[in-house]
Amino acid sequence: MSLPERAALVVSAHSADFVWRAGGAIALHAEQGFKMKIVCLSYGERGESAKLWRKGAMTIEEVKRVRREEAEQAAQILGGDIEFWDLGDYPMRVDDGVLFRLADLYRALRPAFVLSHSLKDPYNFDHPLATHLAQEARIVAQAHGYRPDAPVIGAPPVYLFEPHQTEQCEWRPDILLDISPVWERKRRAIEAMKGQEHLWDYYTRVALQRGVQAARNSDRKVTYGEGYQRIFPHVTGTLA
């Protein structure tokens, strides 16, 4: 008898989010055999693609075709089953019809954990409102009433990746990965998202700098890291 199919939700408001701040973690569990579910809420296309508008002669529906393809090809490397939802951003609007959308997602995913965004950033509004949107998904996946002909989710984790500004986002990690393993394919992934080369180099250097902290509270050689802020407690059977 088969096992059933391990898997896992990502949501990520941009869509070059999910590889700064979670690839390692994507291509880690891919490789796991989880399937990894990313989910771009918005392409990014108003505020966090700057390089194509500045080529001048720019449409926004060119801009988003650009910005899709870079996220699937850096999806295709960590090894991630993307969809993308064009919410729009700068803002991001959310109604109802989107958040029932997520929750049928959990419903039908099942996914053992999920990873969003820090709850709180006062440079970017959007990425608390997606992190807000996949926790209350989650909280009317796990609602008997809601739809009771398919059956509730159980209680996945949800943890928050790296914000940009760590202090003024109050996030604090009480995770650190070692992504040491799949370090080149993140690598090759920041490198496809050619629209914010900026960050290529900023991201490898929270990867190291996560991967020294990681080393220096365990009895591993870790080299590169993601840091990840639990919401809910963990629940285990031993504290060894």
Given for the second form:
6 protein chains.
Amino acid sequence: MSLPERAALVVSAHSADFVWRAGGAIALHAEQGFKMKIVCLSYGERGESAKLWRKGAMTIEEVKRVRREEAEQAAQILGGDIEFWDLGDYPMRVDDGVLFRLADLYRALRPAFVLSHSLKDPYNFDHPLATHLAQEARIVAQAHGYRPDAPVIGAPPVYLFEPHQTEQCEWRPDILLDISPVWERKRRAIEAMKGQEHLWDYYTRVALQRGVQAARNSDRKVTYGEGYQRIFPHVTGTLA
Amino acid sequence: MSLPERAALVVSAHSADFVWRAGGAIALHAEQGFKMKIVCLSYGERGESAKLWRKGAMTIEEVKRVRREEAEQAAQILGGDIEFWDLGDYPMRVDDGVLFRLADLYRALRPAFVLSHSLKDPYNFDHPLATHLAQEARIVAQAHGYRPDAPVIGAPPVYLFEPHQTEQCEWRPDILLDISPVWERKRRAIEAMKGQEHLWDYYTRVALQRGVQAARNSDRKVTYGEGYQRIFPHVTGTLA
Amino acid sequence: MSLPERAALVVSAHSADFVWRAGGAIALHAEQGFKMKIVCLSYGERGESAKLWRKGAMTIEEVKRVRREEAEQAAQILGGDIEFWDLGDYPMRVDDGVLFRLADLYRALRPAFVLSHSLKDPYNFDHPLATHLAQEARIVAQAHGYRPDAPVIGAPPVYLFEPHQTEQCEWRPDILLDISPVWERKRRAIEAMKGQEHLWDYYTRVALQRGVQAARNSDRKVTYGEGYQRIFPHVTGTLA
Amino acid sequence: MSLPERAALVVSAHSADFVWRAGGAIALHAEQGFKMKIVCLSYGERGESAKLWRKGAMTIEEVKRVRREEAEQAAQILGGDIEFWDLGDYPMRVDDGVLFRLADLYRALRPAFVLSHSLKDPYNFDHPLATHLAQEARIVAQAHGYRPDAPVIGAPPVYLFEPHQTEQCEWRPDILLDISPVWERKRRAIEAMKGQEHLWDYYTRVALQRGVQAARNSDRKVTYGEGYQRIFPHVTGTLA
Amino acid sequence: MSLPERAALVVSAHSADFVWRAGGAIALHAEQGFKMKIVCLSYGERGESAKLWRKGAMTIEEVKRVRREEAEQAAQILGGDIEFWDLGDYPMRVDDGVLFRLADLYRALRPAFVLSHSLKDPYNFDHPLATHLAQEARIVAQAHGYRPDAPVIGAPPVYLFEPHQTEQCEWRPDILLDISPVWERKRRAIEAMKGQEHLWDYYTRVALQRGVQAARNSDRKVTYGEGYQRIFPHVTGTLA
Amino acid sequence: MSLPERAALVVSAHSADFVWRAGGAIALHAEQGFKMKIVCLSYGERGESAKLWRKGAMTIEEVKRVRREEAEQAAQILGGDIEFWDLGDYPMRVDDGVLFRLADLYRALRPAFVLSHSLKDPYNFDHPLATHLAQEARIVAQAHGYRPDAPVIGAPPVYLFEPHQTEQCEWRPDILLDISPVWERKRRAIEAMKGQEHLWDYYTRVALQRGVQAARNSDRKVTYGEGYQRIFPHVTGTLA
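After the form predicted alone, can we look at the form predicted in complex with another copy of the chain?
What follows is the entire complex, opening with the chain shown before.
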């Protein structure tokens, strides 16, 4: 008899957000045996594909196809299990059908934790919308009267991954995750996102800075890190 | 050959703060094998001994003696190792001698974590002063040029325990500690503080509320809890 | 000739919120001669009726019926005048028809004050939505061009009652209301909510804590209290 | 060959907001050669036309007509180029058609900067909605995949003008603009808003207070000022 | 037999702060029968007497003398009872002797409420220091072990009066006090401060703005107002 | 006849802070003709010289000597004019003599702007103390009654440079300064700080990240940047 599989859920507004912001966590927990389910709400086809559009003679369908291929490749490198909901971006819009679809996924997956965007982002309104959706679907999935035949979920913690400009987004890292063991895979996944090459080094530097900070805030030797902000208090049996 | 002893440090402004606010953590970690060093900066002889003063015919020395006895008994029940620095209260004042004494204690104890008060408290200025001292001594103990012959400490996390009126103190629990296994000991320690009987039930209710919240924020069954706010980000290798 | 009746408005997301969070204020002002109008936007049938759903063989209509009966009984005990708008919960959704219905109620009732939920609640998105509705309907009812034939309302203060986890909801009590004179009625109303028995003692302890705090922040003798946060500045002719 | 015209965009929820809150900036930059495009999302016909409604025998169309005339006159005095989108007020509602219309205006206008309302306003929910729209349309206009044939815009700074009660709106002036050279025009524009005469002196005093503050925060002689809050960091080559 | 006199305490960093910021409250409560005790910690002789210094041939003693005369006259007009502690300004420094002196004054006066400065002020460090002193002395005066022979005080509310630039000081008015009945006296007191004539109209405009806001936030007719921020929750038996 | 020299003041807690955090601004404005006065309150001899202390056989005087040489070299590279006040570090302590010395320097230098540390830093208490000193001395230097024979200063803006962990320090960049033209000099100054080689790449990455952000928030091409937070509002005659 096999052990029940553990899982986690990543709600990514655009198809590359999960790579820059949570690629380390995905690879790390995939190695720890977690099923890492990544939901890309959109391909980022309008707002985060400048390089493709600049080529000219491009259609929205072609941009989506390329973005999807890159994201699938990145997810594969990270060990994640990706799906694309193709909701559109800039602006993203979410109706209750999407909400219930995500609530049902919570029920089916029963994630041990959830990753999504910062609560605010003046540069990008799709990001906080994705988080709002991730939070509201979690609440619905906890309700006994929603699809009463399916068991409710517990209270998986929600971690907010790092936005592009942290201070302007009022995002503060409560957690520094040591991703050194999987850095090489994260970097390969980053490089799979060929359309956003201008971000490769930016997010490599982010990882290095968070690594330095992680070492400074602990007695661990850390080279690469990812920062996360918690929404809910952490329940524990020890402070050590 | 014995294992190196693990330790933690509790910096308490007055002699009973460690009981109401951190008694569960002290008992819990003492049971886990930690040396729980409690520093009472004062006895709370002026500001937190109303019942004794109301008896009349009381001297400051007599109040201190009673408070000390009660606190020693409470510490013993919790398994903590208490010392009294007798700095005076209402107002507490701290000079650099005290700062260095505490820095030296950090160096000697090498605590795995530190507990102290909230950063603000409009009802009690001794509380944030104690935390400021605990933080500054930690910084000094990290400096290579301070007493260069003694090894510096690393970066022990600092947890802020719960003040009397959380919202007015801008204190927010990031952590809910399950103290159910040691609750009975915490309650006995509380009852050792005979001079503040009006707080016994107040802090029992605090523990019950935090327990309900801990259960609600996790899949654990928790009856009694204590809340803590982190100062520094938590460095970890897993989000699960 | 009778004096004009004074009134107040309570906007409650689910059918029991008004009991836990504002039952004391309702009973107190009902005794002071206020018409206490309670609008339950939903029965909390999906998200706050776990005990009923756990019985099995339950339908949404049956849950609503039971919740309605309990809430009616609680309102009667408190002296409130309740109505149910049956908008659904988890998630609650509000359209402009609902907004205008509430604006019209403001116009008809002319409340001296308004009670609703905290501005944020990461555990429950229906709560801040209810407050948003209560605020926006108040603004519409103040507009001379909205149904110009009906007289506009003034500027009734809006008080936010206490959420389940105050610190996570960024809620801070600006006001502590002494509900000792009506506590026995509030407790009976609480016990009318048979489906949420797990909350009876939780909110009894909340009342006791706020009572202790009220006594500590004044020279009054207070045993039971309720906390409220103000949205707008209080206009007064005296600071005493 | 003429120089390319520089432009700025003012997004005003109601037809008079641009006068009280940004009239100085409009006149000042119009004199500096900017095309100052003012978009009035509504006439403020329901919520900000009390004086007209009080006359009795008034229709919504008549109120709009008068408000439009006053606003056109004010814009002319200030040197602004006004258009009215007639979306309705109290409550204002914005759909994606409006969003794209504004995004297209960004693309056509290519504003050097954007002015809109504070992020919060508990007295007026149309105001933050206007700002949200102004921000989201800016983001859409930056997206290469939105109408890919039209060139994207850069990153024009967004300035939030002063709300009626700054502290309650959590608005803080990062910038004090010296409007002394154009004050006389701003006052005339204010006086063109005949329906809101009760605000003439209020906003004259606001200008005087901001003027005193501007003088106090610099070595300039300033009599009249306007305050603005920045959303994004200011990029510069000098701190002097 | 006479009724016990009610009293209030105003802690003013410099000799004119009580006039601009709390003159209305002083006059109003003096008329209501309160003994309004004003403690001027300094004359503001260095930092707030520019006009005198600009005359030339001035000594610090002469500046103090003039400032004292003006402040005494203003206090008399307002009906306040003033004393000068001559602690010096720019920078003000406070030792424990001053703290105990103020604590003793609390014990003797038993104020029903306390007025002092905002908690922060980047333009003036004496202001928050005065508030810190006012708060700490209040705490000491509440301690049973401080001068145990004198009865402790209760918990008088502390109100923070309005600083010069509210938003930069993170000050928010929770209370708008209607000072219309005493405005004429406040204006006369303002005019007694001959050395700071540049502030006369500034604070007249402040009073008018707060008056407009007070009217807007209530159903009262208010012309002149003063804003106050509360430190502690208000304990009450009614929300109406 | 020569033009009056323009100047700016940098208040640095430890001898290398000005390099990492403000080296670009120093070099840039030195090239623009500013006299860039750097005050190093301490050498950072205890807390920021780990590498030297690890060598063994080190004395505090030797550490200071080395740190001074490095800092002098860095200042020379940047074009700054450095002085050392040798106040000690970890903990730094400042008395009124130091305050007046700095106030006198303000009077003599008449800086166009001032650079110092973030307002909070839980990792380093010397940093906010340096800023507090820089602010208070500025206030004293503005007071007409302080050394009345020397002319008062105006209101130079205060910019807070970037701390090591921005989010934990509640620091937010309002300004991104393009330091690309002087980057090569800043890097050389960084490399002059031989005792802190572990920070060379960290602060190079900081400059690159701020450069990317500066480009993204403007239409400028920026490679290297420095972030600054303003304390006071910026007074200006244009928003463009």
